[in-house]
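Let's start with one chain on its own, the form predicted alone, as structure tokens.
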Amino acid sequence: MFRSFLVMSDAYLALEDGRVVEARGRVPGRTRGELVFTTAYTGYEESLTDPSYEEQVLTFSYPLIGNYGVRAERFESDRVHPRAAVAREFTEEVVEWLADEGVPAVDHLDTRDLVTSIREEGAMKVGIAVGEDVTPEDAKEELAQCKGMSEHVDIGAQVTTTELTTFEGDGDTTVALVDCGAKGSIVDSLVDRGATVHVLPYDADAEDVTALEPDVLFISNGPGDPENYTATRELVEEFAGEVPLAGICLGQQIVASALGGTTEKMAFGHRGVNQPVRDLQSGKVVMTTQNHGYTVADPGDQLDVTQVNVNDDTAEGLASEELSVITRQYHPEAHPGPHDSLGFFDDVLAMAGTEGNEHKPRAVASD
């Protein structure tokens, strides 16, 4: 049963746990999504343009968002991806940006309480209504229409490129990057190391990849449940052992699922810039940026766990020397940082010299 506390307000958040939270409306609109939070205190431009936040409502735990402005060169994609943004306080510059993007925004609420609720109860559905005449019932109506993340079966289509795009490097390595919602910094990190990167749609098939004769097949980050990326998983199955494979975030989950592992949804996920990760071989701990709500539960028999999260022991790195596979659950390319793990891209490109490019897709039986 909903518990509403009615005072004058122009923004309401109807939570799955039954509460209706009042706030100050900054950008009007009505929307719904999965309510999540990030603990990052910088990088709000990068977070808001990260495709992995598609179909989610992003809550910032840091109290003031926008204190160093908005610059397009820091964006990770060409638009804002969360369906709404929530903070203790947004600056006017951020509000203007979100208004231009048509993304509802609210502030002047207790984000500490909101974050605590998500940590204790898990990421939850939320309906949001912002505007001069909105009521709690408007927010509840949005909540009633909200889907769970795993129900967004075609979410990849919302964030992928629509056509093959090439970014030229000055070296000899060719990377086929399957775009499940790739951050621009991933492409930049590869090109900066000399690789030519061909970005393909998330539903590319084996013939599309083979035509590029790639030295590495790279599966990107992205939103939603990895089990919904059927075409991408089939690519991994097709090329495993033939072309070196790499993946970041969702990419790690898809690679694991394709090679016999299993994935699962986390309670509230990892989202922030200070997640500690331990390398099992060296014992070294690095600080990482993360944004994911699913994880690899069991890597299966073909992959080894090489890195784990210090806080909860979830798999942060997978590898197979036999299949030439290396993946990370976190974001080594993260901006504005930390940059402790940028060497991952050197390791990925080092695999390019260990495999030939003679792969041909297996014959597929006709109906």
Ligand SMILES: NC(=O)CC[C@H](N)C(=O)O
Contents of the next structure:
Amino acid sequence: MFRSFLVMSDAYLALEDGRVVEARGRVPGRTRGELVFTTAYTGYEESLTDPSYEEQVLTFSYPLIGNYGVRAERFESDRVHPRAAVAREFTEEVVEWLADEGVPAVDHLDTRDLVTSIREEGAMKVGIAVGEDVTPEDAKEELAQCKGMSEHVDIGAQVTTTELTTFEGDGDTTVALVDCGAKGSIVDSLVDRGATVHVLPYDADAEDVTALEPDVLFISNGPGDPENYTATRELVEEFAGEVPLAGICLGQQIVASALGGTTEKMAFGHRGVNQPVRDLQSGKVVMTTQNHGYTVADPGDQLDVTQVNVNDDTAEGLASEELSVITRQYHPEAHPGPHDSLGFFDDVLAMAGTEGNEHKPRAVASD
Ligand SMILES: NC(=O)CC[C@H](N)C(=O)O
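Shown: the form predicted alone; wanted: the form predicted together with the named molecule:
After this comes the whole thing, all chains and molecules, with the earlier chain placed first.
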């Protein structure tokens, strides 16, 4: 009786399964979202700035987050996207960063237990209340207002560029990248290979794309349910067979859905930097970075599954030689994660059939 009086918590997480978990508050605030976890042991700056985490609460299963600082050059976008961050222990530097960004954070809870619950019960809604005077009821109120991921019907608007932005490369390929929440490393990976990348709003129409005379139409990663991206799907329908198509993560899901396939929600998704993927033609397995909660259930008649996840056989790569399409469910641009699959960007430019792109990796100093 006295114990609960003496050790008052200043943070509560109300889970959809009815539990309320106590934690230590690091950044105050009240919020809600879909509770997911990543097993990545590095790359917290990249994950926290990945727009695909919009409307989610990100739990790190790795116990210490922040041990090599916070550097803006590693950010994937200009802000933190998860609604809140959860770890066993955050360093002061990460806490300061999240406080600057106004993103609630909690630690000193058993994240092993939380991750086990998500694995057993699936990604679930969570309400969070952090601050000196908060009560479990506050967290429950947040939970009561929490929407399911698919109910965020216009989530693309929260993360997209609002105007056309161009990144010049010194080769011959022109890429129209539809920004549904694109990671900066996707643009970098294309520009590094000489492509000029025009970044378009997620609701761009056919005229906007045609005006750019692209060699490739590229659909980016992004948050939420792929079925909610109606305008982007229409673009794919319009240009399939006319312009080569590429897609990453949400991009793969939208391309499949537009070309007659179906998508579905996974129980708890794939989030981490060691997801094994097998290429069906070569038999080769590569380690990949992943962050998704939906998957392509059926690619439809026009696309072939070219790569699968070794753990659960889900579709990791799709292609159509006839329509010139290649997509990946994982993140070939890495950041964070292994660079095994960077060759995807070479394949995309090769598919475009343009010449004169020279690959200049950023790791090599230019002279
Ligand atoms: N990284 C992404 O593009 C995520 C795609 C989609 N929002 C999903 O969760 O499956």
